[in-house]
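Quick heads-up: it's one chain on its own, the form predicted alone, in C-alpha cells.
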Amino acid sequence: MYLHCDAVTKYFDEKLIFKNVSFEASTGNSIAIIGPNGSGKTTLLRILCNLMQPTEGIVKYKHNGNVLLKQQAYRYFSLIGPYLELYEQLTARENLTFFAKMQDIPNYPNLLTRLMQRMNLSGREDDPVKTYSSGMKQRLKYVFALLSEPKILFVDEPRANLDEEGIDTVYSILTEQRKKGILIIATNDSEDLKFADYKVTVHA
C-alpha cells in the first residue's frame, strides 16, 4: 500500500489553514502529524480520507501497484477519532453488523467476537450504545475500525477518553498496524510520538 500527499492547502473561505502539506508513506511506514491546537491536524486527516476536498494539491493512493480510484480507496483504510459519531440507539452489534453489510466484509461474526473481547466489550454486544460510557464507545470505535482489517489506519488522539488498560490495548494495536500496514496518528502528546517513525507539522 503506498500513501501520497502532495503540497495539500487548506482554506476556509479565506482563512489559511494550513499549506504544501507533502509526505510519502507505504507498507511499514508510521507518520505523526502534529502541530498546535487549530492548526489542521483533523482537516487534513478528514482529507487523506477522502472526506474532505483539500484547495489546492493531491492525495493519491496505490495497492498493488495500482492507482485506486476514491470510489475504491475507502475500503482500504479506516479512521479513528472521538468525534465520530456512532447509532446510539442500536446495540453495539447492530452497529458493527450494519457496518460490516455495508463494506461487505466476509466472516465478521467471528472477528467482531475477537474484536469485542480485545477491546474488553465482551459480553456487551447486545447493549444500547446509549448505556456505554466514554471510554466504552471510544474503545467500540476501534472495533469498528479494525473490522474491515485496514491497510492504511488513520487515529486522531489515540489515548482520548481511555483509562491506562484502555491505552495499553491501543498501543499494542498500534504497534501492530505500523509492522503491516500504515499508521497515520494526529497527536501532540508525547507518548503517541514513540510510535511514528516521522513527523509531520501542519501550520498556516
Second form
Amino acid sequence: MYLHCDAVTKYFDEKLIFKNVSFEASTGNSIAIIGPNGSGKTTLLRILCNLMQPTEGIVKYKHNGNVLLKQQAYRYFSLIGPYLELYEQLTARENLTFFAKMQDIPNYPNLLTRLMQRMNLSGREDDPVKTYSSGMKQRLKYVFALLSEPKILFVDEPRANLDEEGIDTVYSILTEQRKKGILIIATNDSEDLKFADYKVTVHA
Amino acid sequence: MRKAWLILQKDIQQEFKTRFAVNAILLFAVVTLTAVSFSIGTYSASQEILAALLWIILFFSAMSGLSHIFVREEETHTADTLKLVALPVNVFWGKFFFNLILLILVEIIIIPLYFAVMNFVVIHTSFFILVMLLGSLGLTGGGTMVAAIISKASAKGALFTVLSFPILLPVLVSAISATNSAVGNDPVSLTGNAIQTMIAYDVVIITASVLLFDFVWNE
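Same protein, the form predicted in complex with its partner chain this time rather than the form predicted alone?
Once more the chain from above appears, this time first in line as the rest of the complex follows.
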C-alpha cells in the first residue's frame, strides 16, 4: 500500500489554511501530522480520506502497484476522529453490523465480538450508542475503524476522551498498525508522537 | 443495489426508533386536510379544485418531511461516517427509496381520508393510481436531491420548500391536470400530454440526480 500526498493546499474562501503539504508513505510507515491549533491538521486528514477536496494538489493511493480510483480507495482506509459519529439511536451491534455489511466484511460477527472485547465494551453491544459515555463512544469508533482491517489507519487525536486503560489499548493498536500497514496520526501530544517515524508540519 | 438496500434498511431502523419524519409528514398532512375541510365547510368545491387541493396537501406534506433524511445525517455528524463506507450512488438510491416509501405510506393514509372528508370521487381508479405513482416518483426524485443540497445550509426548513417549488412545479401541474381526468372532468384520452410530461420529468429528474449526486454529497 502506498499513499502520496503531493503539494496539497487548502483555502477556506480566501483564507489560506495550509500550503504545499507533501509526503509519501508506504506499508510499515507511520507519520504524525503536527501543527498548532487551527493549523489544519484535521482538514488535511479529511482531505487524505477524500472527505474534502483540496484547493490544489493531489492525493493518490496505490495498491499492488495500481493507482486506486477514489471509489476504490475508501475500502483500504479507516478514520477515527472526534467529528465522526455513529448512529446514536441504533445499538452498537446494529451500527457495526451495518458498517460491516456495507464493507463486505466476511465473518464479521466473530470479529465484532473480538474487537468489542479488546476495547472493553463487551456486554454493551445491544445498548443504544446514545447511552454510551464519550469515552465509550471513542472506543466504539476504534471498533468501527478496525472492523475492515484497514491498510491505512488515520487517527485524529488518538487519546481523546480515553482513560489510562483505553489509552494503553489504543497504543497497542497503533503499534500493530505501524507494523502491518500505514499509520497517520494528527496530534501534538508527545506520547503519541513516539508512534511516528517522521513528522509532517502543517501551517499557513 | 445491495448497498442501497442496506442504507434503506438502516434508515428505516432509525425511523422506527424516532418516528420523526413519519410524524412530521403525517401530522402536517392531517392538519392541512382538516384545515381545508373546515374552510370549505358546507360549500361543495368542484372536483377540479379538489384535485388541486389534494396535490397541494401532498406537496407541502412532502416538504415537511422529505428533507429529514439528509438533515439528520448532517446534524448528527454521521454523514462523514457514511461517506467512508458507501459510494454516493448507493446513498442516493437508499435515501430515494426511503423517501418514496414514506410518501406512499402517507398517501395510503391521507387519500382515503381525503375521499371521505372532501367528497372526492375518482371515476378512473387505475388511472388515478398511475398518476399518484408518477407524481410520487417525481416529488421524491426532486425532493431527495434538493434535500441533499439544503442539508449543508443553515436555514434548512425554509430553503427546502423555496428551492423545491420551482423544481417540482412541472410534475405538480401535470399531476393536477392528470388527476382532473381521473375524477372524470376531462377524458382520460386527452391527458396523454400530462402523463407523458410526468414520465419524462421522472426519468430526467432521477437520472440527473443520480449523475449529480456525487458532487452534492462530497461538496
